[in-house]
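First comes one chain, alone, set out as structure tokens in the form predicted on its own.
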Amino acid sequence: MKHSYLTAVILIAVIAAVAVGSQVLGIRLYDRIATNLLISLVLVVGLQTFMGNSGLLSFAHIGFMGLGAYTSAVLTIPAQMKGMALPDLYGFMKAVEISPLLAMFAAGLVAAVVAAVVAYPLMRLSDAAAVITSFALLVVLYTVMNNWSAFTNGPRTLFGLPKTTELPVAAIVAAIVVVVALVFKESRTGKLLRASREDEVAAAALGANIPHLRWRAFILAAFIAGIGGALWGHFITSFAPKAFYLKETFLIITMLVIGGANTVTGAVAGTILVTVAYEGLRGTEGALNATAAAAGQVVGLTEIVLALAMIAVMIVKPGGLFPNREIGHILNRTRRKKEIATP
């Protein structure tokens, strides 16, 4: 457990360094990038709690992010604006207006409840069948968000959310989520779930209720995704259902795969690396389009490079940058080796 404490301290220090460093620079663009990075970190670490411990890829994570964003929006848009932002909203919801903090928690609860209701039968599946059904669940959630006009304004942009997600708020939530993920990993449920990831038959023979273990992890991941969606919604303040579909799903999974899906350290490292690369590539793409250096417009450079980077990482380091051990465990092991080597 000591290495888990050290890991938590190091990762929280990294989060604090991102937030404080951006504040010290005093550049508004860097503040936005850092805030977006920390929101992405919440989502990636949330996905790691399920995918890293169970070994099952989940495409539905971004769908629960969308549920959280829309739940928080409905609960926080000022009553006088709801007539314009959500003209078809149910009458009993038009006067509801609560604080963004409470709405964030409610967003997580709604996402968790939906996950609890729909996911249990899916947790009995493994391998390709589990991946396909999780993608189908993403399609279902996206379709609901795209057509439930009373709650989401349909495919049109929903606006009017109060901007309450500032850099310190995102940093605090990210730090809490990292601690939650590490605690879950070291819990009995987390350990049994990782045992089933390594050998499902052996874990079941020892009495592990594998579908139930996966179900618990899936609910926790959905809860964190819902909170991440609320954070993002109150950062961007206007969005449409297309923000919670394939592009964002690919980006979040890329962050986790490159960093290492089996570790919380990998989730944090992957988020930082991919965000820096993503913003750098977007800037390069914009610069190329603003000059005559390229024949015509450069489109899709960012996505292509990230896809190639993920392929390269999977070939060179299939487990990602931190495949099996947390940073605290690595440092403790290195220190012990030095002590042994020292006469």
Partner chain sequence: MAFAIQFVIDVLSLGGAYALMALGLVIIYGILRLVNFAYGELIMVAGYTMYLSSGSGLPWLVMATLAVGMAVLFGILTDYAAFRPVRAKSVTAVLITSFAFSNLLQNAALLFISPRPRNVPLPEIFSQTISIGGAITPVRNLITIAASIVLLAGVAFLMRKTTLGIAMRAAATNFTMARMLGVPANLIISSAFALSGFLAGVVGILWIGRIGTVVPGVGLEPLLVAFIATVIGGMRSLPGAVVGGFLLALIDTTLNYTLSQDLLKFRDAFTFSLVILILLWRPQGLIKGPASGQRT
Contents of the next structure:
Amino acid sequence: MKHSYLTAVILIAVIAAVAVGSQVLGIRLYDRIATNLLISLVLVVGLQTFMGNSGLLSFAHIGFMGLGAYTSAVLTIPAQMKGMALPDLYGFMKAVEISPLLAMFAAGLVAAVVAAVVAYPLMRLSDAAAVITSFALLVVLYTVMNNWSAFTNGPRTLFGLPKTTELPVAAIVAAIVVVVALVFKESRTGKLLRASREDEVAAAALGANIPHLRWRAFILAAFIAGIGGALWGHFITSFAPKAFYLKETFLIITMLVIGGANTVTGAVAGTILVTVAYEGLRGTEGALNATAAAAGQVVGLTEIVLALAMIAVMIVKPGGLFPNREIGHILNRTRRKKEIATP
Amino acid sequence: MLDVTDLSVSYGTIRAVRGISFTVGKGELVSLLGANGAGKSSTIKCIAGALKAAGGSIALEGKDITAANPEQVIRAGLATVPETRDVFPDLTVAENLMLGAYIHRRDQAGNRQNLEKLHTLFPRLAERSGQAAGTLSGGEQQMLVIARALMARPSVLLLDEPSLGLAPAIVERIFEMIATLKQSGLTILLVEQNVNQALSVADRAYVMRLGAIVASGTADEIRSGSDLSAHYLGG
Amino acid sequence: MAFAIQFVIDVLSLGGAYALMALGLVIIYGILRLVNFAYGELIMVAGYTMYLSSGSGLPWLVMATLAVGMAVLFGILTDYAAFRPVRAKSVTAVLITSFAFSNLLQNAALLFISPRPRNVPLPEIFSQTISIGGAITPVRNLITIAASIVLLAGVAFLMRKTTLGIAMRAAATNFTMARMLGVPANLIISSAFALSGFLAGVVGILWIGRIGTVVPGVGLEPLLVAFIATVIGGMRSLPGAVVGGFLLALIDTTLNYTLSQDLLKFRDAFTFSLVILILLWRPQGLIKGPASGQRT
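Given the form predicted on its own, state the structure of the form predicted in complex with the partner chain.
Expanding to the full complex; the earlier chain stays at the top.
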């Protein structure tokens, strides 16, 4: 079997296992964690489509997730609730109420269009400048979400989104996103982009317009982030702009980097690993806070441990757990080696 | 003075230098010849401490410097002039020279004396003292990097392709200057593609090809060796 | 007239602070070609040192010196924790480790001190105002201007006239060649981090002096300012960082004076749009850095 098909099959099987496993256990808490995990997976794999192919770190990803979440919110909050949830909303928008599925698609589109407009000049920048402007972009997107009260209810919590994201929905979207990421990786754009990281001159000689290639990858990543945002919005049903900022950015970058930014397999593995670690640490923090000595004082411990883990991974295995080969590729190779060993 | 024994240099899995040995005696001018890609520059970089040796040893005045980093090599008394003619373009000529004497920065009197000597050897550099090094011509930059290396008062000077990319008249002048330096008693290892020029100043020479030494002898022996051009042209 | 004086003082005091922030970032970037995401936390460290020493009864200047000293110490620590172990591996690796280190420090402050704002001791003079040609302005703005002039001159002197400074400039264009002349790599890198920490410490005190309190996230805005100023000015040029800082201050102050209250909330978004326009016109920034050299 061609190794990218094998990879797709394995990764989809993992996603299915997460979803079905949690259903079988039937514990509501696990159901929540599994859904959260799959939504994170959508975001992390989305980030991988840009970072894994272009080699550039993007800090703006969560900002596009926020755009998606708010777009979907504005389009789906029932008309009779809008007066309360979004008192300052522009008149013509007040009656709009479309199906969450359609809204999710619109969320992706809005994020992609915004990304296309703002990112075009940024993609010409050299490595470090591109990364730090993406960081500035995150701050700007946050500022806009925090202050554009008409659409976002300002820094206050926006509520009233219909709860439509159930575990199977999240699993299906995650599976589709994984396939899209693998297809993009094997596409001409993806291949040229990765080639340009090794040797810019050679890639340019092949006709690669590197800023343009990066731009395409960035738009795709933003589209997926927008979808992920809508998905999350309809899961959590109420949120504020601060849900789309540095803490969350740190978390998805940790997931991607620990797993291995260059591979979709790494994105999936990192998401699962970090989610498990995160929930475990959060549980510990909660338990500590329940004791009399700490009394609600333990905050930030989870992040400290994750930061240390991230630095350790960078030192020991800078490419992450899956630094350059997808799981299908690795399995094919070991099988072939075995065949050679036992004729 | 400089003893290289069984030295190997690798880039990943590619072996650029395969176990070469040569020596440079005190006051000698030895030339390392060879075509592009013969492994000459890798050898130089490795001696200078900018590349790690994959095997073998390098000794300077009997002291092992195989694992030394660039800072330690220059302190041991070996100065390198790389082929890329690395002046610091934004620094003035005077600042470039001053950094050449970095390891003697406590001995300003000695540095001034040395600088005066170098200014008589390279009058152009005295004239352009306050100018940014990046504005000098190629030949002047070559003079500057050599003078800068001499500011460290080395016991051995490594010159990597000093004639590279320069006009014939300037090459002529550079080689005259190398001859002058040799007469002053400096030990020099000269890496060159320009065989005739190099042999005109060298006492002895080694010829490298594909990472190995394929011929050695006095300048005259190498010049008369019939196989030289064959090695050179890669045939 | 009073308005003009007010405007100029505002631009110069804000610009001075911005220029120092940008300079601290570019000093590291110029030499290592690496971005220090934990730079803002050096300002946080200076702030918390002031807070923690406020009960000690020490004279204010001693506390301020201590705060700057801690920022220098943490600057050097950043090198050991986030840069040195991965420096040779990849640019992205260092971005990630310094981002992780930034998160580590912030959350440590959250865990061991408090998520809530903490008061920072300030001398009387910081809250006084003075009238110049009819314009009433806080004295701390004038202190900021004076401090930035002294520091910018000091950095210029260090970089142009001292052997260490010249060696740092040399290392910024060609690190390997500088090492071949005997300039020790570790000395240069540690000096750069120490200088970066020093600038962050001083600017931190001035910056926190505007609000009077310190929180774990206090370093974010200065970091962002430094980022934008350096991108405008050209990532690798020290004068570029200074120009970028003052230009950004000019843009911000102009927007402060001209935008209505409703739009002012979006100031950062307007500033960022202007940055995009500048980059469309000059992708390399306004001032090109020294000729390229190899990253080490």
